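In structure tokens, one chain follows: the form predicted alone.
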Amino acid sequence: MLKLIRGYVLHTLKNPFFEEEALEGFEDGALLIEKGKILELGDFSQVSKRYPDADVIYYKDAFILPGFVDCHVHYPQVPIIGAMGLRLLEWLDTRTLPEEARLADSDYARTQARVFLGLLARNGTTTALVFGAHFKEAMHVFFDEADKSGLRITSGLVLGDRLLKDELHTDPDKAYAENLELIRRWHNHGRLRYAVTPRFSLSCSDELLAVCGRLLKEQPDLFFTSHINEQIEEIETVLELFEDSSDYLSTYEKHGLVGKHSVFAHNVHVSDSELGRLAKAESSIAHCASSNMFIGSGLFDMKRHLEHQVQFALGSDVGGGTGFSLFKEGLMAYQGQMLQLAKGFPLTATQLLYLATLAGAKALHLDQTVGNFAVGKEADFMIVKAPDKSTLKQTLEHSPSAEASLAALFTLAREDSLLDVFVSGESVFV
């Protein structure tokens, strides 16, 4: 049966940091879907012409836009969101690795990831790469409840043998058994993939590296995603556990950890050389702009970034990030550009939809299904709405122009705004 979803319809076409005329908008719209494609986009006026049986949906003073795609967001991290007063170190060993601990237990597992994938959804989030746990069972569990969400989920095994509670620690041989075991029962299954997932190089000797490694080069499809130059201290750590590294990079390229399946997460503090490595190899970096203020981390140099070509999209970082909403996530990444004066790269609101959307695509290799909506793409989208007497409704009324209205949505729109959200055509709002 054929849908039409009435609104106001925006998304971006192309990459508007290198290309204009990225943003498309139809202020009344109509995306017409068929089994979950996009089949048509356009002014409603035309569209519904075209096809007069098609059953309307209208979503009357709302916003159609494509589903988020968070690019870093941690499964097990919910409970500790607003740790204060802790930079990473410190945080992760009184607040975020006891609380990973409990994940051991199965049913408790299990009520997390049912409250993190509604929390992903219920925030707009359709896609996501996500850092799973250190117990094989508690993984298990989170693909069971991610297939069941319909969500597009990336995640793995979170490895690590050395300098993290005992209870997550593991050794190669069983990393590499484990790893197999959910491989094959998870990765492309449904709208579920594998990533190869070991905690960061502060946590993991070069022998597990090497399982890293050696799981890629015997399935090229899978996904490799880490954490990279977050903080000064980690990275000073890093370089005395591994002499022979010139920098934190290298930890992960002499083990084949380096590609275009790879997202790294961070990179605050990286050098020249780093990006031009990684922007040969094609991988990404996944920005997270709360987490890196909320535990001191400093701010993304973003104009570095678009100089050597890096890809980068939006990540939550959920719990050092400081929620699930990439609206609010693109709004801590505007202000710390803005707090960075010459070095700063000020940004527009079409950008921030780009790299909430498309460029997560991109990174995850999904760009070709989801991130916009192009004719034949899946019909991932959310309906987002002012609330009555809302600061963003009276903003909204006042918006000049396209672009004004979504720089309103990034700085005011949150959890509370969201009426619905759709996968392939169906709701997966709880």
Given for the second form:
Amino acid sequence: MLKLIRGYVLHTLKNPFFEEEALEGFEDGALLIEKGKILELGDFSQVSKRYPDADVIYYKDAFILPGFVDCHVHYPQVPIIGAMGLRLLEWLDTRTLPEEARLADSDYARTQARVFLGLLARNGTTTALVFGAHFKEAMHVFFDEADKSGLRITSGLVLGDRLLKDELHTDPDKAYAENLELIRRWHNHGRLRYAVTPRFSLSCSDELLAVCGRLLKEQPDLFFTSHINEQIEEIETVLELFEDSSDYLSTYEKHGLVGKHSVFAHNVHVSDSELGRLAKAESSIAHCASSNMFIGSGLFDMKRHLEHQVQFALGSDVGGGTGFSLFKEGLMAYQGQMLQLAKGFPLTATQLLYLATLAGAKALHLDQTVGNFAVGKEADFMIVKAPDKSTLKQTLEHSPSAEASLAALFTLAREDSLLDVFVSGESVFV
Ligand code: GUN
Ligand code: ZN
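How about the form predicted together with guanine, since we already have the form predicted alone?
Complete assembly follows, chain above in first position.
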């Protein structure tokens, strides 16, 4: 009944951007788990003395970290990861939207759902806000597979009624009816929740965004996600399409879509006014560092987000992003800040761990449940071990501190360093 997981435990207790001593580490540590929840955390010698009958599982030379929280990732886009040479609008037209149209076939959608969920788990991601597909049936099969996977998934039907491809377009009445059907079936079903998901205001008429607002008003516990302020050409088009809007955020605001359950991806080219309004609304930003570089969107202004106290966490943005690993996403976030010299924010490894775990849990309002190893939370964790002969192994052998070990993990650990991944104490590794 009692499981004692032994290894090098690391997690963040609080927000290291604003508070000291946020990182807690136990080099020979133990997580005590009962019925999927954390009962105790500490040095192995002490915890094992108090619970001599607990079942000990020893992960020698391995790290035990909280499961990652990915705040922005697209379920249909695994096949187009690495589509080089294209900026956002051309990348959508030539590679991404044609692939997304294939999910009209529900059998193909189910295969892609399984692949996608398996890859999240293999990369240590136990919780995610997932951009769905444009087809209702593709969302039923996705939620069905997500339910079986054990992962904590918030997702929704993607909406657009212009400027995409005809096959992907909906209309306001259809969107309302299909959302209601999916919400009734899947919202708060097990570990699943529903997010109203217009693709971006470029692809949505005012009437369609109004339907999104109506859904959120009728059911305030729903989530909301979309893209914002990603590329200059995109922003210019949005402002041409919405003549009465002075900036991108106001295209969402006017339909009641900017609140504390809202997560906006990217926000690279953002005004001070928008940052002030996002902070006031308590919305969150998914910072998608590798995607911002890969499709050439620009470098995230972390300093200004911090100054305005706008919450942000990490998003892999597969397939604009270059893979599922939030270790790599953390490294990209770090590099993106270093490149900006004095304008950038020099991140620490503790801050990266926070952004990949507790910050994401906060953005998704799951921080009472997951995000770190506070006693009473669900036991969502990953086991990370450097493969034999790997660069990571060599670097870790010389690590002088917990902070340095964590920095080595963000720099070098990838899929092949994950031994196992657990949600509520049960393995979800496939
Ligand atoms: N904006 C609208 N759709 C997308 C998408 O699929 N990926 C990214 N990165 N931005 C978008
Ligand atoms: Zn995206």
